[in-house]
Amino acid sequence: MAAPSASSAPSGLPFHPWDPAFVADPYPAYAELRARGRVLYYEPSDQWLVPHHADVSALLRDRRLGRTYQHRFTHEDFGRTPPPPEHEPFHVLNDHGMLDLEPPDHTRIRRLVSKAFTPRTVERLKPYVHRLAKDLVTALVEAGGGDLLTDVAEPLPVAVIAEMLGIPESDRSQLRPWSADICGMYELNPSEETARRAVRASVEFSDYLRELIAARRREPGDDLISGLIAAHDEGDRLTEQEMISTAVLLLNAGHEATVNATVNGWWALFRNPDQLAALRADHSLIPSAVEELMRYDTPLQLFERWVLDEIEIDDTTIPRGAEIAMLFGSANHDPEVFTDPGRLDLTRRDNPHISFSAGIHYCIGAPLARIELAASMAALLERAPALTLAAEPERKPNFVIRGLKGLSVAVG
């Protein structure tokens, strides 16, 4: 189903995710969806809207609601047309991932991933980020400026994630430009188009997992895939679909955000040059700008579940069937737990924001991706500390995975 325009869709509510003026700022207008309610029904999505932090972290952890429910329902049980035929490689690929299952498939999983994916593997990676993001920035000194998205803020997460999975260096080229068309199906309505894309990047991207899994079944390594292949738990392994997911939605969700939260970051700073001087003048303060800039600005402003039994919010019954958005990027500005939330605040210190979202779904990447944002952070200050934005950067048109086109900078 092609996105409605603006437009053509009207709501009565202030909320358009495809209209380029919303996805620009879509603060003021989540501000006025607070102040209309608890959950409110938008119909051009057909989804009921959460702009509550309070409610958005209490139903990240109801068992009520699912990121699939069909570990219960069939999709005519649930009121729900099936996916069409010629989609099924994305839908294969996606349903066979962690975060989109439910207990017990997402049990298992999550506790087999965990075994490779442990503390320790993430910390023995410091190393490498560190080294990593001092090289590009040295690079894009060098060169005199650039673009902070290809040259670094890019690059350094798909080397970091590539690096752990094992896949070689002249492989790693092609993993940016297929998870960024898989990615495309998790805006509200995807096209057609967009559905053959990821269809094409499923088909593709499975291929050549499997192919690396065959040869590290052969010759095991000290990577994840390795890893992935070797955990077991009473008799439990992963399925082969089930690695490949896992190392899709590794790939996906552990660059996707980083990138796009490392511009919505550098962008956030060059509009609030107080803050940018403060962090400047006190390295020590990355650690809070880290969870301030995930917080101001989240890349992942909208997260569904699917109601699988009714619930009522705020007097209002939400029938088993129904589809929750949860606006993660109101939630971060919510007054209510956020003090002067509009206000770009570097040095704060109670931040329960919830860009890595909550409960069993909680981002098992999570202290990877602030290694990595710490690190091109510090490495930009110490080694660019005169950076100044150099052109006023286009937005791309997507809302739920919301980031630029680029970030064009200058080092002095």
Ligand code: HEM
Given for the second form:
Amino acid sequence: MAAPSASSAPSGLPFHPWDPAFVADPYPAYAELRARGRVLYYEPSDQWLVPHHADVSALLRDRRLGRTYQHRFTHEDFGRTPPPPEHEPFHVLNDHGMLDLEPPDHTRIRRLVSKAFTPRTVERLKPYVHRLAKDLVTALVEAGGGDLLTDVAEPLPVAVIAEMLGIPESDRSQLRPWSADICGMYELNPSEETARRAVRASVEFSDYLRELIAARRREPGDDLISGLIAAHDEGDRLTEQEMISTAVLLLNAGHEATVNATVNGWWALFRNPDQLAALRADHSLIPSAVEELMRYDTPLQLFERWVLDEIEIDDTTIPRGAEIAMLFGSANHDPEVFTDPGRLDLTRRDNPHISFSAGIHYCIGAPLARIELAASMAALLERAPALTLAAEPERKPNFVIRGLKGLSVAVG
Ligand code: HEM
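Right, the form predicted alone is done, so what does the form predicted in complex with this ligand look like?
What follows is the whole complex; the chain from before opens it.
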């Protein structure tokens, strides 16, 4: 990807991912983008924006696109400059995780990981997740309120994924800073400082996991790392690097979006008191509320794909080597699919949002995320039935990973 700065020449499009005012509420601009067309070239990031639900949904399943091109082409083939050697630790880590692989490597690794990360493993965790959510909310209530982000939204998924992987409790406080530093690289055009932090975190996180994997090899436990070590398929196994990359991916993907979905969701509820009242009156709405909140304020706003073989969208030819940016937040507000998309409707039944993606990279953690989001919502509704917003929250400046800096709440 070209690396223009935030101050690049205006593109002429109502798309300003580096502008806090745009990030605060991108949805009106998305309506304009959808009206402008099905595919729009955006010069500052040298990408083709795709804002309609039908197109995003189809492209996610289109094998002419890929999350990487390196399985078929060189950087030079694609007219791209290879990343500088000093960024290597980040790329080694990232490029061996299934999210940034394409078949056949993606198929092989996802199959092996699925042997350890099974629906049964996740279902078995349900009572633990609910107990943890209740404990966290009880502490918040006893304190009379606090920050929903640091008191509930964050500790819940971090503890769950750390527990699954068998990360000792004493080491868990390092996970969130490492993860945040690595995730900085997933924003559009990351700065050199962001890259430096990501590289440092990649080295430290990898070293930590290498030691943990060695310990589990010596003494296997009932955890996911031991499961990844044991997983094999027709004589195939994960390499040590693949195991490290998988563990980091599960840890990062396993909490960043869930934390944000929780606080974005509660902020949306506070801004829509009629909906919050309806939910308080009828907890059976929790499953549809979780889906609707994920649609209404989409936690991950944009995903990219490389064009591996030329495609055509609405008479526009997109050549091999180009990059597509699919606007998930826009797709989730497309009136061709969602009736009255700007309205939060917790009873919405027909809700094919794409917040968990689609196609081969469909979120492997979606069932776990749904359990976590429902558990914290249930605990908050039951134990803090008069929860109110204590102060207007501030948005994080990031566009792709959409979140709040905190969510201050009071218990009535
Ligand atoms: C609200 C929470 C979550 C959201 C919104 C979310 C969203 C996503 C999306 C959009 C993708 C695919 C990206 C693409 O197509 O390019 C993805 C992939 C993935 N997610 Fe999630 N996720 C969430 C929670 C989780 C959890 C809890 C875990 C694991 C514990 C997890 C693990 C993964 C993994 C491993 C992949 C890569 C799958 C592959 O490439 O085959 N996610 N997630």
